[in-house]
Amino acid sequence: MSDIELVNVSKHTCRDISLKIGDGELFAIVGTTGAGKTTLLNAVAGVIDYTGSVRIGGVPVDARSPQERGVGYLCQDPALFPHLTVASNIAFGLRAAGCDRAAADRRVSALLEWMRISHLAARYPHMLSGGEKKRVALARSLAPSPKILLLDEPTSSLDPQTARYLRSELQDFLKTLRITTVHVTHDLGEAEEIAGRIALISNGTIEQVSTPAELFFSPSSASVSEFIGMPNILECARSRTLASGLLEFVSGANLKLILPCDGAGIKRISIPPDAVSIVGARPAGHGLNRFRGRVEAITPHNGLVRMRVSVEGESLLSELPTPAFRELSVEKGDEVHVGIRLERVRYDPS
């Protein structure tokens, strides 16, 4: 068994931190930074001091080394050895353990292949790009075949295509291993992506455990709907299924959207305020998922302005840059041209 679970864990920020996350579970961490996440993780790894307990596998572990934790650390820096080649890098926990020479470079080989790296294994680190760094120093910290994974930020430093393509590439090697994983990260998006639950901490507390689903639609507080967005949440009162796999969606107030439809049907929608285009004028081009709305307030929120718009009945939450918001020059009371951007919309299935 290889669940964890953090008792009354206190370090820094952290306060009284308590979690348990399951045997083979994908769990996600998701955080501003300064917010405590990483100091979670040095805590599981048992690389910094702290109050409270840790138990693996249902057994503290608290006054054993990083090693004998059996716990494998990706780190946000690779932080790659740049004397080795690729495959020394990967086999140096190996080594430094003890391992046989032979089934050290047995275990890098299969690493290697897995992690489709293979033609790099005679190269420096100082020739690999980004993504490339990333992958060799998930495949060393997998080498010693650790219980338990944990993952800080690991597409950070990034281009968004490769973070993108890390990110699928993680989430099969993931459910292949079933290895408790840990995974940190400041993107909602990412963790949603990755994780079947997410923990929300803000502030060295954390504020909310659940699948992204319950997050995005039962925020547990102001915090959390803030942190997520003050998305959008509007119930459905009746549906039809239209042709071309499209179904019509009915809010209580009567707006009408129409959405690409699976044959599942939908309970609630989730509309992220940045999802909802304003315009002055009428936009070219056809009218789906375009109506006329009215502003009620402006409110001006960390560099960007939150409009709320009244829709078909419905008080809609808009949410855009303030240079946008200058050049759009609308008042409270005028009427705008608003869209619903769709591929942002998330569904809650009856």
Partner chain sequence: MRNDGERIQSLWGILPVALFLATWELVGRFNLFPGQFFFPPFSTVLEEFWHLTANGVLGENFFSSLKRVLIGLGSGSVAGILVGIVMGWKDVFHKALHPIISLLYPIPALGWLPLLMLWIGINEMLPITIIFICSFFPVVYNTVTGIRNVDRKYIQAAETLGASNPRILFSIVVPLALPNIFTGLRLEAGMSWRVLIAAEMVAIPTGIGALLIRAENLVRVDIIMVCLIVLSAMCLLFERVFSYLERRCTRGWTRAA
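Alongside the form predicted on its own that was just displayed, please also present the structure of the form predicted together with its partner chain.
Nothing else is written out below except the one chain.
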């Protein structure tokens, strides 16, 4: 068994954190910078002192050194040993565990091949790109077959394209491995893609632990809602299939949306504020998912402007950059045209 349990763990910003992560679970911890995500991973890995207790497989491991915890840890900084080649870096943990050279070489070759980095085996870390370093560090963490894998922002400091590629590879690797994995990230989208459950941490306390869908559709507090971007949650009063892949969704207040969705069973939808676009004049083209609305409130927020707009009885929150708002030139009480961009709408199936 390699389930993890944190009981009242405190260190730095983290205060009395209690958390249970199941055996073989893919679990994500999400939060802003400085929220205490890395501190939690460090406590599980045993590389820092802390108060409270960490249990692995039901056994308290607080007195155990990092070497004795059987945890693979991929830090934000890959920290590849600069004086060792890629192959030697990956073999390091195996040799430390007493694995003989031939067996270590076989395992290293298998890992290099699995991660499609065999061509890098003889290179030194300074010869690698950011993405390659991360993959080598992941292979190194996995080489000693840890019971638990801790990933601290594995796609940070990479360009968006490499990060996206690595994220999809990581998903494949983790699905194949089926070991308990704790993935720390500040990117909610990444957590949603990879993890089965997400813990949202803010200012050193766990705000909510739930599935991604629960997090997006039932945020437990205002701060969680703020973190996930204050989405507009619309409950489904009724729905009907118009054609194959097209669904008419009617909200409780009678706002009708046409959604590209198969099946009639939708409980609610979540529309991020930046997917609610507002224009002064009626836009050209078809009138699908476009409405007339009235501005109820205007609030500046972190370089953006948030507008609450009343649309067909629903109150929707829209968010737009300040320059775009200035160009729009609307005031409270003005009539506006509202469009819903569907590509970022989330569906909660009933």
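This one's a predicted model, so the numbers in the text were calculated from it and none came from an experiment. Numbering follows the first chain given and starts at 1. Here the rigid core means the biggest group of C-alpha atoms that line up within 1.5 Å when the two forms are laid on top of each other.
- After superposing the rigid core, the Cα of residue 196 is displaced by less than 2 Å between these two forms.
- After superposition on the rigid core, displacement of the C-alpha of residue 103 between these two forms stays below 2 Å.
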